[in-house]
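One chain follows as structure tokens, the form predicted on its own.
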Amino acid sequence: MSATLTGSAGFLAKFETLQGRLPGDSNMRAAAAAAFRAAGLPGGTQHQRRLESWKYTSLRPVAEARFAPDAPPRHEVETILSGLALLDAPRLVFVDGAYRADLSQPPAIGFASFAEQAEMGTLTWPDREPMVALNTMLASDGASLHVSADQDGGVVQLVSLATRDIDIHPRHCIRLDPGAQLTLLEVSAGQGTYLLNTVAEFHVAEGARLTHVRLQDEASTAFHVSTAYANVAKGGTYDSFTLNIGGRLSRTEVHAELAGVGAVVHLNAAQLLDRTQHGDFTTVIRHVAPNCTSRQTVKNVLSDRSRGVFQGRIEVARDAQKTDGYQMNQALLLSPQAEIDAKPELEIFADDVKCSHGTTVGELDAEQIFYLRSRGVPEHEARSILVRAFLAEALDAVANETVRAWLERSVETWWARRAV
């Protein structure tokens, strides 16, 4: 498609240019393109920027960019993959929104792309989500991981990389039978102005564990909109992590349900912000089932004039007694101009659950800073210091040694890139 698309009508041409080519169930994209007209872009309209699920966040930004299909790559993919310094483990890449299996190393387990057989999934609601209606009538590709009963399918990366200015809907589905065990490490990276729009779910069965780490490190120009579902079954775990430091608008949206019973949940996740950047970390975590647990840590490091965003909700049904629920956002200004907008929640229907949440704002503590300078630290340095002792708690969370040194090494880029 050779047009330059604009705005949320911008997209809808592009869906009828595409439609009945793109792979699937056409009667659910169609669907979910009248869900979006409907809709529209969050913060598009008057409507939109009452929407309270978006009320700290517009997608204004997205609808007044240019995106440009046919444009040529601003940089060759080989230089941005190797970049990411990546693990020695099983790879799936995918560029500009399709899958290279020149650059793959698929894994052991049962894959498949998207674009082959175009497996939607069950627990979206593109009616109640309109980046989600966008996804779902636009995706084309993605990743299908099946991880057998009692199979360990060991640590798997899932790369999407951007070359041009192009607006992508990657559509993932990850399923654990019972019993079995996967280590998912999601990355997304690129160069332009482009919009990454990714949709994924995770199925978690009976027993299974499933630990997701993301690191979102896109362009300084570029738009990040992610929204997962995970469904945990009875004594199953799903512990996910979230590294967010790119992108001149992000979002990461996680809605998981504890289905069964003694289920457990961890959404934790890191933001580190700098310029105008605006980074949003949306979960809402609901208990279904009696004795399940879900934790929650969110820190937020924000410099210059940048906006961080914690929505987090809790919702605890009649049956879930014994619930268990804990949740906390910490944001560590360093510049008077930073912000940040908290909005925790409790929805508690039951009679007998522990559950508790938190806010803390502040700056580095000036006597910690003069107590590191008289010992002859730098201030560049003791500022690191104690921001990385900040982040300590949450990148703790992440249990694989090598993931977290992985993390902690795009910790130290993110603060090295700021110094220049």
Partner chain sequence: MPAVTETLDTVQSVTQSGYKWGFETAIEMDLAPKGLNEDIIRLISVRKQEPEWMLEWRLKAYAAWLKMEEPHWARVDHPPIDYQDLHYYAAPKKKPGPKSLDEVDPELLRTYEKLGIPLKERALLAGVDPDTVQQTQVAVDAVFDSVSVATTFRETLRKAGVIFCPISEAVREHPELVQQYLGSVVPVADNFFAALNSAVFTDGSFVFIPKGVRCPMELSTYFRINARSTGQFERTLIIAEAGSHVSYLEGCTAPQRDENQLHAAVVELVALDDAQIKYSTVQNWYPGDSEGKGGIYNFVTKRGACRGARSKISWTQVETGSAITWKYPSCILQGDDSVGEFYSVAVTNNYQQADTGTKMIHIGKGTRSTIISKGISAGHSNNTYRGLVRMLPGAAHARNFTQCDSLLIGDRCGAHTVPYIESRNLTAKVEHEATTSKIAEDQLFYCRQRGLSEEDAVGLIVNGFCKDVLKELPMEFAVEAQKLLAVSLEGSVG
The other form holds:
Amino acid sequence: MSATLTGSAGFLAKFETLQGRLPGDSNMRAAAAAAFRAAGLPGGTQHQRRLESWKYTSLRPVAEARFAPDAPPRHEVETILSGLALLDAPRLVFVDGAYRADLSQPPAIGFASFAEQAEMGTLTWPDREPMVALNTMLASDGASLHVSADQDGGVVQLVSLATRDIDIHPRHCIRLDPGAQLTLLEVSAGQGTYLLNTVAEFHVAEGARLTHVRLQDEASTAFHVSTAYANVAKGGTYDSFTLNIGGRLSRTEVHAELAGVGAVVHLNAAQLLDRTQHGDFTTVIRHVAPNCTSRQTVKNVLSDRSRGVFQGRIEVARDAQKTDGYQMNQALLLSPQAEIDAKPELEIFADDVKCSHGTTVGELDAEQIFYLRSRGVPEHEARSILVRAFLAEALDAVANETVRAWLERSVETWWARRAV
Amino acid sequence: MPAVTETLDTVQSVTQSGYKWGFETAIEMDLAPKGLNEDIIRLISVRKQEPEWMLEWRLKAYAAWLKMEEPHWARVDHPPIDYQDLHYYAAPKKKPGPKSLDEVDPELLRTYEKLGIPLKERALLAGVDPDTVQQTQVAVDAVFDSVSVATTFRETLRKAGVIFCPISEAVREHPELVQQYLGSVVPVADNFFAALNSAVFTDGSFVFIPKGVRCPMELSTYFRINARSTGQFERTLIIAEAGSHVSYLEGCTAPQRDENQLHAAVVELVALDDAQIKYSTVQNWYPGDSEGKGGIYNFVTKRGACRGARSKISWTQVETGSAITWKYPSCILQGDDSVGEFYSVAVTNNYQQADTGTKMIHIGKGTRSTIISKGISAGHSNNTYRGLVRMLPGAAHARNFTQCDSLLIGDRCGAHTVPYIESRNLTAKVEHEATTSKIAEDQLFYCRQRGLSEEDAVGLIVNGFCKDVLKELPMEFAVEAQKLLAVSLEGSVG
Amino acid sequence: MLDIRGLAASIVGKPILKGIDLTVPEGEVHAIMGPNGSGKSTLGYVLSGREDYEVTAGSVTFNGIDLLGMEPEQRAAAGVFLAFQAPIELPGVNNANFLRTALNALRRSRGQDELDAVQFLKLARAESKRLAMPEDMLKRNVNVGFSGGEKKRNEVLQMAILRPKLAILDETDSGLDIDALRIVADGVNALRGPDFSALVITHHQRLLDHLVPNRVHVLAHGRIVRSGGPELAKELEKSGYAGLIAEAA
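For comparison with the form predicted on its own, kindly provide the form predicted together with its partner chain.
Below is the entire complex, every chain and molecule, led by the chain shown above.
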């Protein structure tokens, strides 16, 4: 990125410099650059036309940040890595956007890096999503995983670490053939003022099952934008859980399409935010085929001056009869300065459906706190018990016990480091 | 129960006629030339014998409007509107200022008779003894195209201290009240259609309920668009002083026409300490034919300010008409412990489009709001609930409860729910629930086994689905509304 | 007279009734008994015209008219009443309102004058009282928030008011205590007369003590495997269905 330019202009200048050296389809990159030039960073400048999908999140701070990709690393990768307490399972580690074989332990199912074999995929919409356009323009590395039919790919950890003030645009593509299974743990962390702008796509073929668990534990000065697209075929399952605890500003966006009869999608999430953190969890669930089921439980715990955003749209196409869609979204405000903005949407074009959503916003129940205190539990602990109970509903959906325990540890760490 | 019987009768009676209120009244009209410019606004102001300040207010709005763009965020779709191809003033030709109904054109009176004014139906609901049903008196202000033609019961109201008159008259006779409140809830440049209305509004109702007065009867306005190629822009202003109560009803119809007609009204309500305003609407503008041709564009801004502590504003609407409905009756809950309510039934059939809902802005402490919305889509229509609940930092212990239910009849229509929930106060509590479903087969079968035709069964189940809203309507209107629901869904089953 | 000949019906391609022959003369009450899944409820649904059941063979005439060619509401107008095993809830629809709408629809089809609210309420209150039903049941929404027993009694109330010519009671006795059972039986007995007949689907002899049938039929695997007088029910209570079914197979 140019040392003098920031925001959209800076990214476009970087593209000019790198053009021709980036892997993959150059036409696609040029088209993405044109789309990004037209759209700009959402909310990046004052006079930009506002996008409804970015109503509650502005990337102005990203536009104002100065990234210096050529500066030497300021932080030890080992320190960051050890802080994550990864599971004893295959791992693919990317540092400042580049694959690091020395830190990785590839899975038995095999793996290809985007740098070697650039796979842009087929599900993304660079022309509709400015941040996807930005990624498509600048992506230089990422992971491609492919699980063959009826194979169990086990657990794979996909780790992204940042050690300096840099903009990173990882591009992942995960394919599960019919009847295949995989548990993907995606972790991102780092130190410094950096931007991680990931685009991932997931193809879940007939009867396949992808469990996707994410922990976003970025530096408190970092920006995290992630856009995922999942396409689920007949009888397939995409079961995801996202835990957002880090970053100064984060936006996690998921587009899940139930494309085959009897497909199942779970998009569960919890955001635990404090200080002046801004966390945005945005989802679009698109029911295209009949007899599909989608479930969502999204919890926000907001402390200090933090701001949580949840936007969740369920779309049901004309042919998606017998759709069963349910979404629950709850926010707990722990401080007078915290803010939640929620927009749960239903867009229904089929008549024989059962779709509903519920939203609740409020504080901890004073009577419950009193009850616990009257039994001798100190107030801080009482609140902690109740917050964990609030989160349990979302966390309980993570079926793999090891993974759940690992997520719960992150929740504990978050709780321990903040003062109530 | 007569309600249902009448519903059934009505269904039968309109099978041939389609839109029952589609008659056109043969009355000589006084029309301004088509188009919108400062001269037209001056002409309106002159015709209305307005003071200078009113004209200036209009011109200010017009200047603002010129700089604004038509909003495009709603889920509605229509060809561009040519604002220069409309008449902005149309009035029945008559001697100025009828002193009593006797002076009104008899043709006009027949029109109102056809509209069923005053409403004579008695709602004898199941389980209620006939002798406990009270026949209430309703004062009516009738607005015909752009002009208020008749206001009834004015003397009785005056004795109680209530002012109920055309707003054009209020501008002349109560300028201090109008100047104080007009545009104080919906500012001239609030939005594109509100600005247009502020520039060209020609009539509407003005209501003032003085301190401590409980309005002795229901107040009602009937709006009717009659002339061709006219826009109707009425303006309603209701002020309820401390401790006063008023219930106001609004009914709307228009004749059947091939072209689309624009209706852009503004309604402002102000409730001071402990005041209560109940505003009910049964909107039955011409919806267009079964092919989607013609029909009213109903682009309306309605907003109430609960300025005083413990004040209450309650909106109830039954929206069955119009080709396009764009309206969000809202409450600004400024006074501590003030209450806002929104009860809505919106029915769309054929090619109708409705994008309607509410905004509840909680500013004061202990403010409460309830939103109950029932959307029914049939035919090729689209029905959207769009609502905002905002808890500002000062809204300690504020509460909102929202329930949005959608019902789909047939597989060519759409039902959409777009709520926005924003909270910046931890002690505020918001609960929102939404469901979408269709009429269950077993419910239909159960009704048919008991002898009801499929269409009647649908009518009954839909009325049941809407009950939580319909029960909020004054009884006279509840009957009308039930009929309308059944009529609007005509032809949607089977 | 209800005349069922060789009636076969299936749901989503699965045959349930496999050739039923049954005649219920005017004025008679017949009981249909049989194990779960034998097709008893299906018979009730097919007679009343539920659309998800496909009639694959046979005929049904009621007082000489072909029932199978009629819409559900036309059958109701002809006098067929089904007391549902699981009565349907109609949220927001007032019970009295529903009943009066149904009654007037039936009266219209029979060329009778409709009842106004006052006449109707008088009738409904009298019937509720006779069935020892709390009056507020009329004001509540149809079956919403009713207990199991209340729902069943509500079906009997509807029957008493609509005065059918053929009542099909689908396990109306299940979930009722002894007092309620007697009330239900009395409700049916009160309607008995030369132009009323009934098919009483039940699992228990208990109801038939109060509501003595002219004939008892045993349905198994979609066929009537045995018919007899009221004593057959008593016999079944002792020996169960197993022997009968084995015999028929």
